[in-house]
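Consider the single chain below, provided in structure tokens and representing the form predicted on its own.
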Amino acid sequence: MTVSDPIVESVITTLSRSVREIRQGLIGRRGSANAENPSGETQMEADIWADDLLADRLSSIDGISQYASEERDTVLDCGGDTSTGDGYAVAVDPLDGSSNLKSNNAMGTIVGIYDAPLPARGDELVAAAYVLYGPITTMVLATDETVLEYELTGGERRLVRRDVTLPEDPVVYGFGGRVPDWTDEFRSYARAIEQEYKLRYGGAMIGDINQVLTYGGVFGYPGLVSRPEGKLRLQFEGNPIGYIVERAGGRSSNGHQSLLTVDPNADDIHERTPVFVGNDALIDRLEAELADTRM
């Protein structure tokens, strides 16, 4: 199944051809590349390999002006102008839970492609996707239409599931950071909610995300005693993942609001934000518990 907007098909046909080349690449990259990237996470050699292949063939799609990742300081500039209308920009997260390959875990690449010049709000987005390198390699698609699923295999993709929404019965749920570390307000709704779920939590975002598509739930990244602004970046993985649940029927939030309404810093395209994504009823508790903290 093609998606009705040739630039966003062409993403997506692009980036569903490179998965098995990036899954493949991962033999051998499995190391440190001894550098940092903008964040000052310590970079993967996988991470920067994937980022170079991603960036050489989605920038050179016609109609995508700005190129952004999560492993390079600025944006790349394409051609085009997205404040005109001229073209689409897109940020990616090349592989998410890099830090999974010691391990060999699951990971994911990210893909938002927005119709506004970086850093943009997560209302701007026209589409977004993510693969899941499990078992099966899978891409979950967002689009202002639907949610779809697919399989991916010799570089083609089947639609597996479509029009994909949260069960209404929540069951996993899945929150980062170190527990002491965690805020007394956040801390009271973890333990409300473990009591009544299953724990789904595997050190890759698109994993969790992808037991709670599958399963219901909630997952979370909360802003940390030592970290208020959480850990998870608003333009690569906030953005992205939140429009794709709340497309799914569900809700995002950084804790008092959509993520999708957040105003972005315009001088930090690494900005970073808490992420909460799940059943709307989950959300909604979440926030209420954390209402508190605004004062």
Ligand SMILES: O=P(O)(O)OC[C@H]1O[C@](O)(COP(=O)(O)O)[C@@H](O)[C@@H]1O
Given for the second form:
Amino acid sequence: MTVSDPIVESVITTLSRSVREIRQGLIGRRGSANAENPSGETQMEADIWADDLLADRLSSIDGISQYASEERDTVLDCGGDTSTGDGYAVAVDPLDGSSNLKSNNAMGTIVGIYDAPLPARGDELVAAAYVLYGPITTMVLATDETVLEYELTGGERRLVRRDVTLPEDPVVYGFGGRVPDWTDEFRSYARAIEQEYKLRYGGAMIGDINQVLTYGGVFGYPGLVSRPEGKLRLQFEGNPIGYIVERAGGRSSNGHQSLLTVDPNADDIHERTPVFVGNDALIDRLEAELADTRM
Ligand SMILES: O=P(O)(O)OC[C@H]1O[C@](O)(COP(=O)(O)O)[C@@H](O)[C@@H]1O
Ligand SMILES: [Mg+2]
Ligand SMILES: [Mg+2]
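For comparison with the form predicted on its own, would you give the structure of this protein in the form predicted in complex with the ligand?
Below: every chain and molecule of the assembly, starting with the one above.
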């Protein structure tokens, strides 16, 4: 099944065709690159390699005017002018959860396609997708029309689920950050959720989000006492995941409002944000618990 927007279709086709190579290329690149990304995190060899590969391929697509990623300081200009509506901007987390390379656990790739120059609000997304490198490789793609799940084999994508929707009865939860570093308000929310649902936390957001989309529930990486802005990045992680979960009938939040309505810091493409996504009722409860912490 192809997407009606030809630029989005080109990005998704290019991503699908690159995934086998990325997966194969992880072998031999599990070590640290002895370098830091702009967020100050140690980069793995595979982070840099996957970023170069995706930058090269996505930036050469007709209609893509900007490429940005977690692994590079600045936005890459690819021709065209996003501000005049001439082309889309792609924001990429080339490998999500790359610290899982060491222990050989799940990882992902995230792509947000914005109809605005970066950094942009999440409601400027026209599509977002993630690839999950699990026992099999799958991709979830959200557009304004629907959410689709594909299996990726041999460079091709095979539709396995149409109109992906969060199940109504939530089952799982997963929260990041060390418990002593949680705020009192978030801890109180987490304690209640723990009594009701099953813990699923794998150290790669994409793996955990895919569980939420499959079983229903809530994923969160909260603001911490030591780092109120949290860990995840708005442009590369929060917005695309918020868009996918909202399109699938759930909600996203930074603790107080939908991630898609947050005005980005124009000077910081790597801005971090608390991220919460999941079933409506669970995000409502979270926002009620955090209401008094609004700045
Ligand atoms: O190790 P922690 O603190 O649990 O953090 C895990 C979180 O950080 C991330 O790995 C951040 O993403 P990157 O690996 O792309 O930097 C998320 O995928 C995951 O949810
Ligand atoms: Mg990530
Ligand atoms: Mg990453």
